[in-house]
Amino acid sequence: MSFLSQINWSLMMKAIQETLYMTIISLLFSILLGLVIGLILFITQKDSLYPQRYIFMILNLCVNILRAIPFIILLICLMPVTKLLVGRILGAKAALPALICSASPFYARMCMIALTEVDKGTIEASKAMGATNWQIITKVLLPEAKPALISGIALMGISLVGYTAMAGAIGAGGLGDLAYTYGFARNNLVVTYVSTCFVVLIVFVIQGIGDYIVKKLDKR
């Protein structure tokens, strides 16, 4: 095991803590944003219970273009506006609202889907027993979907713990700096080896507690 010598291992608990940090923070705002915009999508499109065309139109294509846009160019882009929000554009809290940019879409879309699959009848038979919209919403589709809602937090806490990889390549802390300054710049492979261990220990963590959950919570 002497070649774990090599690892600073003061640097390689800071960059774990930042991208926890990363993680957790922008995917906490990534659920509530991504749960709104998701549940506004799925309201406002055609035959469902508040249908607005142009709302539903303008909202999707947002989503569209926002997922289409590469992360790392997202983070590049958003640089201006994290230099306003932040007041700097290296560190670990500068890369959270292109984090949350980006992953917040991605959870409004499976939010959609998730909603899209409650079964019809149910929410037929809700009307037909006098429920308002907003008893569907809170009483029939967020718990009908529940397990699905929470499937698709799992997968964005991973498709996160890539992305702060990916910024921290470029200035953002974490494991992603380590891994490339401390390991690849400086051809010290273990630095870059056991950085990459535990961001995988991180995505089995997540993937873990994701699968639990939904295991719980699915009477199927």
Second form
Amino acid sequence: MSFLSQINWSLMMKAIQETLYMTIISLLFSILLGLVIGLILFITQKDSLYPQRYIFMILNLCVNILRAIPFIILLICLMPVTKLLVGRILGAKAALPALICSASPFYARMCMIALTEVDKGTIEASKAMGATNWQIITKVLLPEAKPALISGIALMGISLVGYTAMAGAIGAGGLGDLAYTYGFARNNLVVTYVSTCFVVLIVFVIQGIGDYIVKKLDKR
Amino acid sequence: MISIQDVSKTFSTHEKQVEALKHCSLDINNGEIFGVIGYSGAGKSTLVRIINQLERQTSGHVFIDGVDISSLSKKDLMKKRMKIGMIFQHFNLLWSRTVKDNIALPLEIAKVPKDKRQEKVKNLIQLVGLEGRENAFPSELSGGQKQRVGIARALANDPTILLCDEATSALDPETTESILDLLTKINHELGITIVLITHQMEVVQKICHRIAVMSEGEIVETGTAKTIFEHPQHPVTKRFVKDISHTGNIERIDQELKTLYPDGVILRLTFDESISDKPILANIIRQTDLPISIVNSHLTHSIAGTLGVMYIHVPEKTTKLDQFIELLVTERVKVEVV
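The form predicted together with its partner chain is what I need now, so please give it after the form predicted on its own.
Now the complete complex, all chains and molecules, led by this one.
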């Protein structure tokens, strides 16, 4: 195992921390934003609870545009905004705006699909009970869509791990950055492989947690 | 009283307009079980949804106890809906909630305090006969049990009206029977007006006091169950009555004859069109010399064609009887012992 001595472990630990930091913070923000946008998209679409053609059209367009831009381009495009918001364009914190801008439309779309899959009959039944739209959302739609919403979070988390690696390219740090600048650029491939292993490990953990929760929740 | 007055409903899509209801008028009295029967696409689902305004009519009025419900504000309409229970063909339960939480949902919506909710749920579970299944999830229940949950849920806010949208169409005949018994019990004990829509004639025949027949968005016939069954006027009604006389009547006749002739053997002979013009029975009686009496006979029409059904009574079981049956079978007559 002597090849492991070629690794600077304190750098590796710092990189893992940065990757986890970027993933978790952007995940939390994207869940909130994505859920709100996804809900608005769902209820404002045609024949839904609160049809609003123009709100739906505009929001839908924004989601589609943000989802169409490749992440690496978005990262560069958002640099001025990042500077304004975070105050700098380097470091893990500076990667957050781009990560959130990319992940929340993705999650919004998944929320919309999850909500669309809720049995229309249950919505009709709750309307017949005299429920308000807010009651339908909180008591019927969200609980019934929960497993799909959770597996969407796992899926988004995994994508985010990938995005953080790309963010490393513009100096955000993290495992992707380590694998590239220390491993590839300095021809120390062991670093690349070990950091990749950690990335894979993080992805597995996220998927495992997601699957476990979904299995616990799903009573269908 | 529910009074539907000259209600029309048109659904518009990009390509065309569909008239689901055409100038429908109907009065449903308090405390009665009212059946609306029609083939699929007749507009009966739309009609029942007009009553709780899940669908808004294009023109006309709906009055419930004198109040025009289409003129109610959104808030008042929601309050009114709490007093109109509804059950569905596919039950529409929340899979994420247990039986007792499903029943509690309308109470939560009506903002009933928690301790009252629990008490109410307990009583409802007892009423529909689901004791012991309180903590089961819908996926663990049979169809009949699911509909019982649906009924309990619909009754949670003490409604005065219960709307049943094809409530037994997804159930097997035996379960249908038990659900209909439950509905009758609810009507009887709680005095709730029940509006029941179905395409199953057996259902309206069994429990409805009065019936409306719908076809292509129109109410073509209204009347008491008895008049509709005995003197159907409209072709659609006649078709429904014919359908039922084929299956439902046979069971009834079987029962009647058994009580009339407790001794001996009753046989049901069925002749189809191809052999009904031959003197089969006369020949066989001559050959076997069996003392039979014809106790009932009729023609039934079904999609399979016209069938002649004859019931005969034989005082005792003899070898002559066996021979008689054998000869009938060789002549392709269907013989069943009742």
